[in-house]
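In structure tokens, the next block holds one chain alone, the form predicted on its own.
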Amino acid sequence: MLAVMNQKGGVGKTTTTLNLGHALARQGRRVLAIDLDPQAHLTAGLGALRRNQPGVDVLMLGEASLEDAVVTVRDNLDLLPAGERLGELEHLQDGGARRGFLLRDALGEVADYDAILIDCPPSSGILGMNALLACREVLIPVAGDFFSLQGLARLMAIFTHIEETLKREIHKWVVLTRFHARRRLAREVREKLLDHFPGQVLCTPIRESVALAESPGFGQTIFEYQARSNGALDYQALADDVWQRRTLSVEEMSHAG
């Protein structure tokens, strides 16, 4: 189980879940794509969005079972949408500590997947605490600007405090996003996260693509709006390196696009 998360927005979070999850669906595997985001991005750009319709919210509530709230959108891939209700979840003040552990007993063991991936809402409230404690892997998308790496080190004492309250290791994973590989700026916040995240950062950069940005609105995946696009080639080597747990060393940076 792996949760897409970053506090900051516009890094490509709900982007890297929605196509990250497409492309291992498309290499056979069993998918289930959770959208833990009030705002429901996954949702819409799955094309899957509709009113009244239950999710991760009355999961979480109990008042539905996963099978209940679970819809399937492409072959291999499932989504349990937002919830118009999950926003609620985010200011709930009843259960204490047990408020961060809803999305994990609610999902119980799931074993009919190969992939369980979660859209995370861009904040450390509690939808955000319980991903992470739903999961022992963390997908971290930074883009290649400035302002990426000012928000990271936030993030990571935010998964220290967890890992030592838990006393358990969450493996972190980051991955390039929105990358222009010409660009001096780019480079070197990438060779950042390798000085300071070695043997975490993963293999292949997403390149800025328009098409990217476009096919959410069409409830497009990029493999189905431009199949042959870079942005269609990244995600699907992206995806092995995922699953392969492929990471980029600082001796093979110099030869990386």
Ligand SMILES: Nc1ncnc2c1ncn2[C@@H]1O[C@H](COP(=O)(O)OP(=O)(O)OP(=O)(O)O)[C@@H](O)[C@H]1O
Contents of the next structure:
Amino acid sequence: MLAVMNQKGGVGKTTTTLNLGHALARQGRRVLAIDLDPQAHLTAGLGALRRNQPGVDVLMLGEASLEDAVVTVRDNLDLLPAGERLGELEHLQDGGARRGFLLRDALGEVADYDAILIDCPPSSGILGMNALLACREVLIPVAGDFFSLQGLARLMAIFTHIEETLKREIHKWVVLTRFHARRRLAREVREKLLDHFPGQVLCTPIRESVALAESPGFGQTIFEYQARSNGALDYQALADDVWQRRTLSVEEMSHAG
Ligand SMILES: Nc1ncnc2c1ncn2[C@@H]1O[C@H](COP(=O)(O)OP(=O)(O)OP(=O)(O)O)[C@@H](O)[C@H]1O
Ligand SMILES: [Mg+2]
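For comparison with the form predicted on its own, produce the structure of the form predicted in complex with the named molecule.
Starting with the chain above, the whole complex follows.
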């Protein structure tokens, strides 16, 4: 189970959950994607947004079962939609520490999937906390611009806090998104990430590509919208990285320049 997380907005969390999820499904893995963002971008991007749809909201509120809320959206790919009451959960006042475990408890022992990906909202509130407490691993998308590096210290502090509370490590993976290979700044961001996250930066950077930005508007993944585009190639390669745990090493980078 992997939480796709970064409290910074617009770094490619949803784009990554959607296309990485479909890439893994196309490789024959059984995938569940969870839309944990009240904006419901993942649900919409998969063309699955419906009115009065029960989703992860009612599941977490204890008013529906997993079977009630899960929808099959592609071969091998299931979706737990956001649902219209997800915003309420972000502002939940009661429940104390238990508020953080609603997702973990609601999912129980979901054994039917090879991979579960959670698209988190751009905040570090209760919903993000629920994702972290349910997952052993996080995937952190980082866009190749200067401000992307700034929020990372805060994100790391959140992880450390959770690790201390739970007394277990959360494995962190980093994926570079919106990458411009010819921009010096993007390469600098990549080098800084390698310094800070040795052995954790996945090999494939996701290049900036117009098709990736356009495809959700058609309710399509990149493999349906433009199967031969850079975006499709990159997310296919990223799926292999995730599955094989392929990361960049500093030595490789000094050759690649
Ligand atoms: N590699 C890319 N190339 C071009 N556009 C991209 C790429 N990745 C994401 N985008 C576009 O950038 C915008 C933000 O991406 P996305 O919605 O995936 O980020 P997010 O982190 O989920 O945002 P939020 O924090 O609002 O949930 C979207 O319009 C998306 O289509
Ligand atoms: Mg998003």
